[in-house]
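Listed next as structure tokens is one chain, alone, in the form predicted together with the DNA.
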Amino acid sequence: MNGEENKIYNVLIADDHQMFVDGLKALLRKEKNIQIAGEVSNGADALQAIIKKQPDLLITDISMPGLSGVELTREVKSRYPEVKILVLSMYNDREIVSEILMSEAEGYILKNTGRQELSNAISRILGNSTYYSNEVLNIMMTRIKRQKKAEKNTSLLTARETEIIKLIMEEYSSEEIAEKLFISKRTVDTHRKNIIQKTNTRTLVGLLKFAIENNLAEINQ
């Protein structure tokens, strides 16, 4: 590892699934420079262990009894920012990936990661870098791309037009929109005309699809 090749790094494991912990420990024992400082199965115990052992690195699952890994990460970063955190989780859904990224963990990999990648992640993180697995990076990229596309599409629209669209999607007629916004119905009609042109749609159905695809309306599904 960078810079301090004889340093022994203490690693705390937080995970309530013994199968993972056993497998993880077996892997970590093969690493030079790594010492397992402890293992806990919930967030509260993790905090206690951090106070006591002051590990260099916390490897934590997300779903644990009581304090989740997300909450634990936030707490640790606010109280012991020098402790590095690698999230090792089963979940790859977008909500959770986002929350973890917001929580300033230094890494996030999935539990199907091989040993080599895990080892690499730990090295990177202990060497003051970050490590996110490809799946996680892909989720991030997809999300960013999608957001950019929606922003590009909706940036063609003025604030008023966006507002009109949202009210259309809430099933207001043009007259009702006029009343609600204290403007003339003729104004609403002009806005509608402009919206249809700008969004390259040609019917109300097309506009509805545009709105949903660009997060201007929600559908329960």
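Numbering follows the first chain given and starts at 1. Source: prediction; values computed, not measured. Each form is matched to the other, and the largest set of C-alpha atoms that superpose within 1.5 Å is called the rigid core. What changes on going to the form predicted alone:
- The two forms, fitted on the rigid core, differ between the two forms by less than 2 Å at the CA of H17.
- Comparing the forms between the two forms on their rigid core, the Cα displacement of M169 reaches 2 Å or more.
- Taking 2 Å as the criterion, L67 does not count as shifted between the two forms: its C-alpha moves by less than this amount when the rigid core is aligned.
Let's see the other form, the form predicted alone, since the form predicted together with the DNA is already up.
Just the single chain follows, nothing else.
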């Protein structure tokens, strides 16, 4: 698992299925730079644990007693936006996936995922990126295609800005984008600022939402 070399990341688990939690902890203990900060079985306890443990990453289920995973995600992002969130659930319902994306969780994968994808998701999120599995992205794309949309927001963007959004979604850095497009890094940074203003997005997750809504996100994770 990547991330800053030699840095230990604290992970809090919120899930009311003990057998699953035990299996998840067994997988996480194999990662050198992951430390399990604690485990809770409901959303209310998760909020208290975040205050005490100050985790880098919260891994949460959707269905829990009391405060649901969706409500928990909203609360955490509102109160502690620096805490990254990975939703790990059996739910693949379009409405739930949409709610999680709108609440700006950094990732969403299904519980039937393999160990490698889970490791990739955690690594990407701790590396200040996002990870929505192919299945989850397909659910969102299907939902959006069924909606009647007004004039596309992409009309606000230049061809170059659209090209740069696609590269950002493919996780190219500003330096890599500059090299690929044969322009300076300063020019790329200027384009990024313009993109943020035009799309009215504040975070990478917000930009991901815009990209999905406008068919700019490639499903190739």
